[in-house]
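There is one chain below, alone, in structure tokens, taken in the form predicted on its own.
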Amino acid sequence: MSPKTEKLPEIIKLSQNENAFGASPMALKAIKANIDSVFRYPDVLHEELKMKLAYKNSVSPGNIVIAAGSIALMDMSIKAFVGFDENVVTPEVTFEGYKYMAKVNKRACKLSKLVNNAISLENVLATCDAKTKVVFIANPNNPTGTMITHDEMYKFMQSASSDTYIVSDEAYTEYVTDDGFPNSLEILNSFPNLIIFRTFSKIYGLAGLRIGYAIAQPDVISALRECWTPFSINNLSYVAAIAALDDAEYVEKCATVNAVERMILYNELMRIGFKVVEPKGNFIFVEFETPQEKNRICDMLIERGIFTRPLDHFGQDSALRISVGRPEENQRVIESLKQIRL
């Protein structure tokens, strides 16, 4: 007789803030319809996508540059605006890409302190100096999930040097339901040193296709394009992004479900006894007393088939980030954490 084998739990991946519902049906249909075109070189001008994004955001196509995701936009921003003897500033616990791309480009990166797990714009300003040329601000902040308001951002832009480019990375903007979230396009009208990052990787579900865009004043866009890699957007990414913009019903559905589910997760984790930060995006920040406790919880979740994100590389070795999944996945997270806490 063969020995009994224990059935492994179904894997739940909640480690990279992906849209748990996947790409929109319209985007998938566009990919399938264009699958035979992959032998063709992609369009380097991106006119149709820029026109659609310009209409969506009430700007002109000259205010937009398309790139292979936000990492590519970070790279372009640093190359375009930061000299080798100059620096980048970003908060100490935030998306690791900012620090990483500064390192790749051999530019100094200075880190500002958070206050109560939130970005302190006052501390960001205090960290800047005469050689600071780009400031990266994730809003909502990844991984803590906190949000900078419109008034806070406007006052910050008033105080920041006009010689420093301020990047507002709004990867999770479609998930935000708080009325205080900045109208960055309105702020851009007053401050030509503002650059807004947006992405198709999150709510649009196209993370694997690598496509995003920046909105800025035309002269800033021109400078960014000088550092852009031609042919970096492939044909399937391009048609998928165009189709995804038409699927407003799908985006609204994903945002609505996420808003409900993130509060269920937030409230239940607090009820169980975890220290969590009220979320504004599609993920929950869970802080522990020690790195050892964080590692223990992370490992026990893995044993149950649930993958979350340790935040050591983000600058916080005593916390986990848990992406908001489908309702049934979130319930499994809650039940697993209840068992672990017993």
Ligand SMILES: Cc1ncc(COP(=O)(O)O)c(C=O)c1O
The other form holds:
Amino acid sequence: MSPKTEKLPEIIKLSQNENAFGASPMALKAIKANIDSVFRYPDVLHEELKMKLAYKNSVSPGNIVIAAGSIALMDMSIKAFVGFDENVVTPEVTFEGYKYMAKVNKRACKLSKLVNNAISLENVLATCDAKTKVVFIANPNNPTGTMITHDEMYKFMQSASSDTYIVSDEAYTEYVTDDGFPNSLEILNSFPNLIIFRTFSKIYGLAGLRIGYAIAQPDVISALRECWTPFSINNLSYVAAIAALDDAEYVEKCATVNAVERMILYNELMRIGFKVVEPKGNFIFVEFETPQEKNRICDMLIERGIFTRPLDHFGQDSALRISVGRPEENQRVIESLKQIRL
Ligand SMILES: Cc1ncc(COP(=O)(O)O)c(C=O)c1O
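Complement to the form predicted on its own: the form predicted together with the named molecule:
Full assembly next; the chain just shown is listed first.
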């Protein structure tokens, strides 16, 4: 075949932990039905969405604030609670947004060491000092995919200073099938310094619309809300999020397929000889001996049309994160990695 007629492989994007099946169909329907509303300014009170989320989580609307994704919630938490001479603590290999938002806000960010690719809450505690006002914990941890259990989180909250806000960022909660995953709402009843982040970007498939929420005690929610950018939730994200909450069937389907597929990826990658961590979310962490080996594998996957995530910005230069895709996409990842390893 001449280079001109050679068919390029279909691109598979597995670099941002999006829902491989796309957006919730009910959300899409709501967007189409409301498309003509975009000339109006958006609602700023978010009563309907807060009511629905309150009902779903058995809290009151006063326990909820809506924001333009968890990234906006990170920004609001730092602005609300961390002074310019104070600091934020987060693990060194975790979602890059925490460090990034601390930097944007010109606050210091201290990093704690992981142990065996898992967040060590002991190390997090040891990294905190009297000036630590917010701790960000991703659970499951992006990018390593490990999970903190309910008991571990509870003990951590007992040991942490009550003057420090602890954020449990549960972006992937709907994908978790492990019974040990924290019931953070229960923990919140005992610890008013806990803040729970959730997002519509992952299983609901609305990453491009930018909408998420925090659950916390009403006074914490009021302080966060004071740092909210007015009109930052647009009309279409708002109706999409409300509709997506009714799409239980879609959430269930995506979570079920993901749970099977992530274990296929995990087992197959191990069989091929890669060092992988058992995934609890919708992505898998693959660790290499050297940054060069990671770059080689990443480039060879790109040549085959598969985009994964090098983790240099996450604090790990010898690892890749691969989002769990649709079954046929995952098969292509496995086949490609088999060929590359030969
Ligand atoms: C742990 C974690 N938190 C937050 C986010 C970003 O969420 P959002 O799209 O709601 O800003 C991500 C995205 O990858 C994530 O992995």
